[in-house]
Structures are given as C-alpha cells and as structure tokens.
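In structure tokens, one chain follows: the form predicted alone.
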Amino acid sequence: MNPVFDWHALAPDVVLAATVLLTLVATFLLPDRDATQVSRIAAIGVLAALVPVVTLANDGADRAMFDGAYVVDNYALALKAFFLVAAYVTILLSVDYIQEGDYYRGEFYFLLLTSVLGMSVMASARDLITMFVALETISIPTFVLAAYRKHDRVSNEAGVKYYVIGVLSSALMLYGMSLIFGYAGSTRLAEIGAQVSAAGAPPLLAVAVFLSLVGFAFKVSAVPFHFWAPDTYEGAPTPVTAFLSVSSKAGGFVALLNIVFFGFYGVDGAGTELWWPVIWVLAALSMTLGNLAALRQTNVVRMLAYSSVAQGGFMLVPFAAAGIAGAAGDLGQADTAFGAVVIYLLVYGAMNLGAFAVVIAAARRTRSAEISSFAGLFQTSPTLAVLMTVFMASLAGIPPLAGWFAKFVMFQSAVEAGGAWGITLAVVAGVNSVIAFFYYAGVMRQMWFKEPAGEDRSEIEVPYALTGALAITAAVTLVVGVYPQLFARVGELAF
C-alpha cells in the first residue's frame, strides 16, 4: 500500500524543512554572506511553522501516518510549539552575538534549524527508527555548534567531548533498540507496548530497556552520564549553550517520554517494573550531585550547566512517580505524572533561556562569565539585575514565579504516587530544592549587595533582538507563575 500523506499534519515540519534549505541557499547567495538577513529568514520561517501548529490544535483531531510511526496529537503539538518558540528565542539571542564574533555566520542558523527540525519530528515519532533518526538529526548539528568558535581551543575541546560522548550514547541506545526489535518483532512503540504487557519482563527485555535508558541518560546529561555537560556548556558559544541546555535537553526528554510512555509502559502500566527503578536512581543522583557541584562553581555558565543537570533530575521525578503509580495500578495518577514532565519542560525552557539572555547581555561589557562579574549590576543596569533575579528565583522555585508551579507539579506527582519510594523521592527533591537556592541566591547577592568592579558604571546597552528574548522569557516566567492554569491545561491535554 502507498503511504498516505496528511499535508496539514506534516505542515510544521515541511515549513521548517523549507526554511532550513532557504537559510543554506541564502547564506551563499546574499551579498557578503549577510548573516543578518539569514537570521531574519530563520526567524520568519520558525514563526511560519507555528501557524499550522495553531490550526492543527484548533482542529483537535489526532492524525496518524506511516502505519502509526508518525502521530500528530495534542502531545505532539504542545511540544512542537515549545521547540519552535525556543528556537525563535535562541535566534534572538544569537543575532548580535554571532554578527559581532569570528564565526561562520549564515551556517549557524542552518545548523540550528536542522536540529530543531529533528526535535519537531521527535515530538511525533512513535517508532524506534523514526525516533533514532530524529535524535541524530538533533544531535549531529549540535556537535558542530558546540565547537563553533573555530579559533578557540576550549570550544574545539567542548565539541570533541560532546561528540565522543554523543556517539557512545547513540551506540548504547541503538544496541538496546536492536534487542527490543529482536524481542518484540516490531519497531512500532504501540506493538512493543503490547508485547511488554503480554510477556512480562524477561531478562533480555530488561537488558534492552536498561541499555536504551542509559543511552537517553547521556542525551539528557543525567548523573552519572553528565561529564560532558559542564565543559561543553562552558566552551560552546553562549547562545549555543542556552540552546543545548533547553531545546537539546528537551529533545532528549521527549525521546525518553515517547519510548517510556508509548512503549515500555505497556498496556495498563504492565511494563513499569522494567524501568521505574532505573529512573528513580537517575533522578536522585542527578538532583543531588548536580546541586552539590553547582555550589562550588565560580563561573555562571558552569553553574548553570550543573544546575541543568539538577533540573534534569527534577524532571525525572515525575517519570519515576508515573512508574510507581502505574505499578500500583493507579493509571490516572500515572498519566498526571507524565503531564507534569511536559509542564516542567515548558517552564524550565522559559526561565533558563532568560537566564542565559542576561548572561549574554552582561558579558557585552564585562567580557566575563564569572559570577563576580555580576557585582553591583543593580547599580549599573537595574533592569538586567531585576530580570536576572526573576530568572534565578524562578529556577529556585520561589513563588509567584513560574518555577514554583513546575516544582509544585513535580512534588505533587511524587507524593501522590504514594509508597515509601515515592515519598522518599519527594524528600530528596525537597532537600535539593533548598540546596539549589543557595547558589541561585549567590548570583542575586552579587548583583544587589556588592559594589561594581571597575570604573565603567554606565548602563549596559542591550540590542533589540536580545531585548525581545528577555521580554518573551520574562513574560512567560511571570505570567505562568501568576496564572499557572495556562500550562496546567497543556499538561492535561497532552496526556
């Protein structure tokens, strides 16, 4: 049978793919390879791809193609919209940074949008092969982007480390997937889920699931597979670091959501015993070691790198809670816990991109990412200091900012999962939330209570594009904190 193409369902990916090709062609055809024009093409293309996402959401019908390997439903649309908005904000962060630096300028946007295309496909992937191709489409451009400062040995080292670890994780994940295919006889997640429920948990399947989860743990920088993250984040250009910490990490989490919820979960939660103990350990280790390492950092980018590891641990908490609830037969609570992962991803994206936007703005004058370079920022640039305080406080989970709602749904999922394991994980998350406050507060203390270093006390000039990125991220962080139903409804519709 010939495959059926639902062009409306494919429209977001088609528009994005066309934009990728257009940016590549424009890079070579525009006079003097004008990167500003290429960035505008990229931004317009990303916004254009949002239009069919909105029309599909308004339609409300679930659409499946290629024998169920590609699905467009509320879950996929919510994540596609997130990836596109995050890409738009990343473009705003990058415009002046790339234009003013010694970079291949136009190619930057081609690589960035190629990675975003992989993320968009990943949101709809319901097949192991489709997932793997999407994940590699996400990863390969970011290997290049991490080493984009071509004359900087630190950036080159960052790219090499990221590449080596990325290849290793892909190999482990693909080996696990091959075992799953050999066991289930299919690459479709729905059929794998049915097979998991029918046959229980034989040793071969347990090994296959473990290898797959280890591969994904590398992708989301979960402890103990996080070693690449701090050096890569510090060595990469700052907009790339922001992209890796939010969009690329979210792409890994979406892949993990897909394979766990649609495949390993099984029918009626029958497969939860295969994976929830592994996720529980990864969550506890990531939160604890990520936060403890962040306490020792003097560089704000490395601090945010370890913070990203810890935040990934917080995002894994609802995964474990869903497994605990599913194993106990509480399927409604398990679905709610999976929805909490989506909510946390959306909130984390806004506040972390905002924090990196302030880092980029402040570095325009200080040329430093040391935490001490933020000393006296309130006296010299009060607007930036207030915005950074908002983002740091939100990452710490202080109300009424969006981060408190993300933490709330995370704690709620762990507590309502019940049992000793769920309550223990909630306690671990609570202790780590307190630890995290100290290093976020350290940045705030520098801005508000320290004297500015140096003689230049003029206000930092923030370019228009960077101002737009700050406005978008700050608006989401503030509005969702005050009106959390906005994202709560998204989490409900997704599952």
The other form holds:
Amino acid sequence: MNPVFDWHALAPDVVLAATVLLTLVATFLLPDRDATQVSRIAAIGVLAALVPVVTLANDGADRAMFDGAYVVDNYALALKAFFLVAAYVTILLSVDYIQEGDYYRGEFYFLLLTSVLGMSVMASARDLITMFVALETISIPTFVLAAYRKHDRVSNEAGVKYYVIGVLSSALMLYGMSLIFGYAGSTRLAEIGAQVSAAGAPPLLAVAVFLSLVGFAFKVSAVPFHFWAPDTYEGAPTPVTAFLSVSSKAGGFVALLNIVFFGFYGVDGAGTELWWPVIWVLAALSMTLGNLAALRQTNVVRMLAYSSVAQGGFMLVPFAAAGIAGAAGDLGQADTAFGAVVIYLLVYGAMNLGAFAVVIAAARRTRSAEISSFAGLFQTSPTLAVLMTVFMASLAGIPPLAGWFAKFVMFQSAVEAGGAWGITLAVVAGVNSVIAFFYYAGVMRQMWFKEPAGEDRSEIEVPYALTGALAITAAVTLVVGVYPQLFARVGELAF
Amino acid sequence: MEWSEWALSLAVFLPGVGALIVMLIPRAEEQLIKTVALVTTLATFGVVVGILADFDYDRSGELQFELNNRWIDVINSRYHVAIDGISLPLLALSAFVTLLCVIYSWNHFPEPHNPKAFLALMLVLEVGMNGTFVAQDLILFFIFFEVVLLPMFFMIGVWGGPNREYASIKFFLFTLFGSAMMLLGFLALYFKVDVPGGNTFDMVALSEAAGAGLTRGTANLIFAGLFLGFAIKVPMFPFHTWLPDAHTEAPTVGSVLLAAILLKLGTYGFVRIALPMLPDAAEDWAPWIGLLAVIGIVYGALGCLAQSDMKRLIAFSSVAHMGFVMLGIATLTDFGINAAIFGMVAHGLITGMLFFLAGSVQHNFHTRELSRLGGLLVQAPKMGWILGFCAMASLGLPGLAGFWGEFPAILSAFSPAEGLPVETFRTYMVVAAIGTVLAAGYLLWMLQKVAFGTPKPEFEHAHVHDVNAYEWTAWLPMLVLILVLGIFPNLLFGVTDDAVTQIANVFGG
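Next up, can you give the form predicted in complex with its partner chain of this protein, since the form predicted alone came first?
Starting with the chain above, the whole complex follows.
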C-alpha cells in the first residue's frame, strides 16, 4: 500500500523544512556570511509556516496519515502555532545577540529551526517511532546551540552536560518504548492505549511506563532529574536558554501529553493508576524543590532555570489530576485537565520568553546576569522595569496577568479530581505559588527599591528586534490575563 | 446600553484609563500628570455620585445597576457586576477617599518623588478596590481582590520608610498566602455546591444555594480556606502582624488607602461571600471568629499602649477597631452586621484621617516619636484640634461616626443569632466593652503626647505649617462626614439594613 500524502496537512512542516535548508544554503552563499539576511529568511519562513496552520484550523477536519502515526487535529495545530510563534520570538531575541557576538552566525538559525521542525512534527506524532525521531530532532541541534559560545568554557560545559543527560534520557526512554512495543505489539499510541486498558497493570508494563516517564522527566527537567538544567541554562547563550526553557521544554511536555493522553491513558482511563502516582511525586517534588532552590539564586538566569523547573512541576499537576480522575472513572474531566496543560504551556511560553527578552536587553548595558545588576532599573529604564515586573508578576500568577489563568486551570484540575491526593496536590501547589512570589519579587525589589549602581543613568537602548519580542510577549501576557477566553478556547478545542 | 448597565463598569475602569494616560505622559510634565490623575478620580467620584443619586433606596436589598456578560465561558465565569445596599457605601467610600488622597498628594509626594509612578499606581489601586465591591462573580472578585496587591507593594516598597523592603514583602506574602487558600475555597464552592443549573461561580446563585449538598465537614473545610483569605486581609489576630509594619513604613497616602479601603476588602468578603454561601459552617465558626475578634480588640489596645511611634500606634488601633467589626459579623445578626458595615465606613474615615494627620505631623517635625512630640496645639492649633476631634471619633464618642460602629457591635453580642452559644458571646461583650475603655486610654494618651503641653526644646523654634489649603480640601469632607454620620446614623443604616437582613435571615437572627 502506498502512503497517502495530504499535502495541505503536511504544509507547515514542509515549509519549515524548506526554510531550514534555505537558511543553510544562504549562510554559505551570502556575501560575508551576512547573518542579518539569514535571520530574515528564518523569520519569514517561520511566519510562512503559520499560514497553512491557520488555513488548516479554518478547515477544521482532523487529518490522519501514515496509518495514524501522523495526525493533524486541533491539538496539533494549536501546538504547531505555539512552537512557530515561540520560534519567531526566539529569532527576534537572537538577532542582535548573534550579530554582535563572536560566533558562527548563519548556522545558528539553521540549528534553531531544525529543532523547531522537530517540535512541529512532535505535535502531530501519534506513534512511538515518530515521537522518538521528533524528540531527537528537537534535542540534537540544541546540544550544539548550548555550546555555541565556543570560546567560553562554561558554555562548553553546558553543551556537554546537556548532551550526556540527553543521551542518557533517550536511552532510558528507548528501552521503555521497546518494552512497551514488546507488550502491546504495536508502536501506534492508540493501540497501546487499547492494550493498556484491556490488561490492567502487569509488572512488565509498569516498568516500561516508568522508564519512559523517567526519560521524559529528564527532558522537562522534573525533579529529581533536573540537575542539568541550571548549569546548562547558565552556560548557554541567553537566547538559547530562552529557547531551551520554553520551546524545548514544551517539546518535552507535548511528547509527554502524546504518550500519556493518546497512549497510557487508555480508552477508558483504566490504566491510569499505573502512572499517576509517579507524576504526582514528580509534580510535588519539582514545585517544591525548584522553588526552594530558586530562592537561593543570585544569578537571574539560574533563578529562571529553577523557576522553570518549578513551573514544570505546576504543569505536571493536571497530568496527575487527569490520572486520579481517570482511575475514578471520570473521563470528561481528563480532557479539561489535559487542556489545562496546553493552556499553561501557551501562557508560560509568552511570559518566560518575555522575561528573557528583558534579561537580554538589560544585559546589553550591564554585561551581567546577576540579579543585583537590575538595581535601579526603574529609574534608568522605567519601561523595561515595568515590563519585567509584568513578566515576573505573571510568572508568580498575580492577576490580571496571564499567569493567573494558567495557575487557575491547574488548581481547577486538581480540585476537580478531588480526593485526598487531588486536594493535597492543590494545597502543595498553593503554598508553592506563595514561595515562588518571593524570588520573583526579588527581581522587582532590585528594579524598584534600589538605587542604580553604575555611573551611566541613561535609558538602555533596546534594538528593534528585541522591542518586537517584548511587544509580542507583553501583549499576550496582558490581553490573555484580562480575557483568558482566548487561550481557554484553545485548550478546550484541543481535546 | 443603559446608563444603569455601564455605570459600574465606568466607575471601575475609568481610573484604569487614567493610569494608562498617566503612564504615557513624560515624567517631567508633573503638573499635567497631577491634573490627569485629579480629573480621573474626580470623574470617577462623579460617576459614583451619579450612582448614589440613581440608586433605588427602597429596593436596597436587591442588586441594582446589574450587568451580566459573557467573560470566560470555559470555566463558567461571567463578567457580573451589581451593587446593593452593602456594596454601595463601600464603593462610595473608595472613590471618595482616593480622590482626597490625590488632592492631599498634590505637593506632599514622599521621597523619591516621581508623581507619575505614584499616581499611576494609585489609580490602578482604585480599579482593584472599586472592582472588588461591585463584583458578583467569584473569579471576578478574586481578580480585583488581587489587583490591589502589586500597587500597594510598590507604594510601600518605593515610597516607604526605612524598613520598607521588609514591610512590603511581608504584606505581600501574607496576603498572597491568604488569597491562594481563598481561591482553593472558591474552586471547592464551584465543584461541590449543588446549584440549580449547574456549577457556577456566580455569587448570587451560590448565596441562594447556601451551601446545598455540602456535608458539614466539607463546608467547614471550605470555610477555612475563605477564612484564611479574608482574615489575613482584615487582619484578625493572629494574622495581623503584617499590618503594623506595612502601615508604619507606607507613605501617608498608602497608609490612608490601606486603612480606609484595603482592610475592608476582608470584612466585606466575610459579609458578601463567607456567611451567605456557607451559613452552616459560619455558625460553627462564629464563636471562634468572635473569640479572635475580642482577642484582637484587647491585644490591639494593649499593643497601642506599648508604642512609641505615632503611626504604629494608629496601626495597632486598626487591629482593635477591626476586632469590633468582626465581633459584629460573628454574631450573625442583622443588628451586628449592620454595625459592622457602619464600623467599616467609620473606621475608614476616622483612621484614614488619623493617618493623614500622622503624615502631616511627620512632614512638620520629621519624626513620629511620641516622646519627642508635644504642643501641637501651640504650634499648629488647627491641626491639633483636628487631631483631638479624630481621637474622640476614634474612641467612640457618641455623636461622631465611630460610636455607631462600636456600640451596636458590642450590644449585638448580647443576643447572637439562634444556635450560637449565648453565654460565650456575652462574655465577649464584656471583654469588648473593656476594650473601649482601653481605646479611650491609648487615644487620649496619644493626644496628650502629641497635642498638649509645650513643644519640646528641639522643636521650639521649628517652622511648623498649620493646615494648608490642600490639606483642608482633603480633610474637610472627611471631617464633615464623620460628624454627619455621627448625628444621622440612619443615612447609612437605612441603606444597608435591607441587604443585611437578607443575609441574617438565613441564620434566623
């Protein structure tokens, strides 16, 4: 049987793949290897890939290909759109940073977009092999990107650490997947789900599920598999860190969503008690330890690294909630819980990229990533300070900024799942949101309450590209905060 | 749309528009910035006066100026705003006090100056305060309840006293913890209460359901979440420790807004949300709330007597006064709750005025140490007399507003709602009555220290301004209201009574 190609459904990935090749070619053909031109090609390509996403969304039909291994539905489209917009913002963050640094320039965009291509495929992957290929496409370019400041030993360390952990997690995951295949006799997630539901919970399957979950836990840097993240984040070039902490992390979460929702969840929630306790523990540990470690940081990038570990813990809460509800036979609730993960991802992407945009902008003056380097920013650059306040407050979940809604749907899923475990998790999350405010407020305190340190008190000049990134992320953070229905609808449609 | 539909939204969001305009004006244009802020708060107050004029006082128990629009469909939360006799006075108080604060600030900007940021924050604060009093949807309420946090955090942290960083973060963390637990309580109400027509965040529907379908244990647990959120905001003993720090360090206007409005968000939450939505749990909790209230009354009063800083003393007096309010609420009777709402308004006016005075005293003497002050009546007689007037009002002198908040609250504890332990509440009544004596003690002591006697040698030749034109403009309306409400308490009781009776009827009191 010849495979059927639905070119409309494949269009976003095809456009993206073409752009990847174009950036590579352009890097070598353009005079003086002009990276500004390459960045333009990359940016336009990403926006062009958004066009078919929109037309497909208008069309509305679910399209399955390759025997159901590759699916384009609302869920996949929402996440593709997210990855593309996040990639566009990342390019805006990178333009001046890469142009002014002593790096290979054009290749940066080639590597970046290759990783984005992997994410876009991941959103559609409904098969273990497709997922694995997508995950490696996401990861391998980021190993190189993390070590992009090649004259800097910290950056090299970042890359190596990330590489070793990445390979380890892939190995664990692959082993788990092979056991799953041996058990279910198929790599299709849907068939695996049916097998899980039928079989209950044999020990072999439990081991397989556990191993693959651990693999994903590395990818999303959930405690206790998070220790690579702070070093890698600190060492990598800051735009790459933004990319790792948002897009790459989201890639891991989408993989987790795919395998849990389309696979392990089964057709009637019967297999959920296999995995929800694991995720419950990961969520509680990530929130708590991520926050406690973030409290102690003096470097803003490390602080954001631990904060992203904690935010990852918040994102795991609805997984556990869906599992609890599924085990209790309440299937409708699982849909809203998984929808909550998608909403959280979208909101987190906007506010975290925004925070990194301010960090990059401020570092242009201070050449430092210490939190104390933000001292007096409100006096020297009030606009940047207000924007950073918006992003920090949003990450802390303070209304009326978008973060509150993400936290809200997360709480909602846990309370709705109910039972002692659901409520306990909600309370743990509640206490952690308060702890989290403390370190986000630490940055605000420096900006608002302290006197500027340096001699230079003029306003920091922000290049156009960064301004664009700030405008996009701030607009999303504010608008969604006041009218969350925009993202809520996406979360609802996705499942 | 009719005026009656958009009036409330206008009163809530007009300050927000003003804040945006202020943010767009260059920092150097101070005069323009102040004018925009003044015009905005004046216009907002104008809208509120319009609402006051159009309010149907014969139906003050019902919701008026209602608007119920779609907002977040996915979680069944709606943009539902309306007011009744309980919300109306508080909304008016909020718009009124903010306007006066802008006037007072005119040439009183604390260091590091920057009127642009200060006024923008104050306007954002007003959005949150006005919004909380009109919201009829739990999520909308939660949003507005939280909106006030950041502006106040920055107001204390940037323009505050020497210990401002500690005070601001303490204020924020306490309140944030409370609101996280409150939000969990709201979610539990959403999922667990049987409302005809399905799960809802609508405050009206949830009040009508009155906790249907909850077991006593669950209801008590949910009440605990709400209690934490509101009691920290009030603040009740033992959650009050953020208050003296925040008040002492906050700039004058920050203290005034904190005392006059922000504390009321907590007590309002009890009256509007906790009691009607969970009446059974409220009955179980009432004796304990009453206990904490009277402890607060006595503890606050004793705390006052131990202070050496004028502002800190007034802050502790807030703990005591809010204790009276909570005691009134804890009786679950219409008499007690009416007194509580009167107490909220009276405390807002009187303590707000006291903080204004503390601010002006500091402005003149650059200290608030009671041991260094003295002879204000000699150096600035008008200010001294105003301080005397406010101290009298605060200690509950009949004929001034403070009396009508305090005395009926104590009296209501004589016969609490059916089902509550009468002996316990009568004991509370006695303790609270002793509290009023202590209140007279510390207020007169403060008055004597600050106003009586002769100026201390170090200030003998100090150049002291008596009340200036800005201060008169800001203070006179409050002083007049304290007097008017003291003589005609029915102006306020008449408005609140119908709505309060509806809440109290659930308890058969």
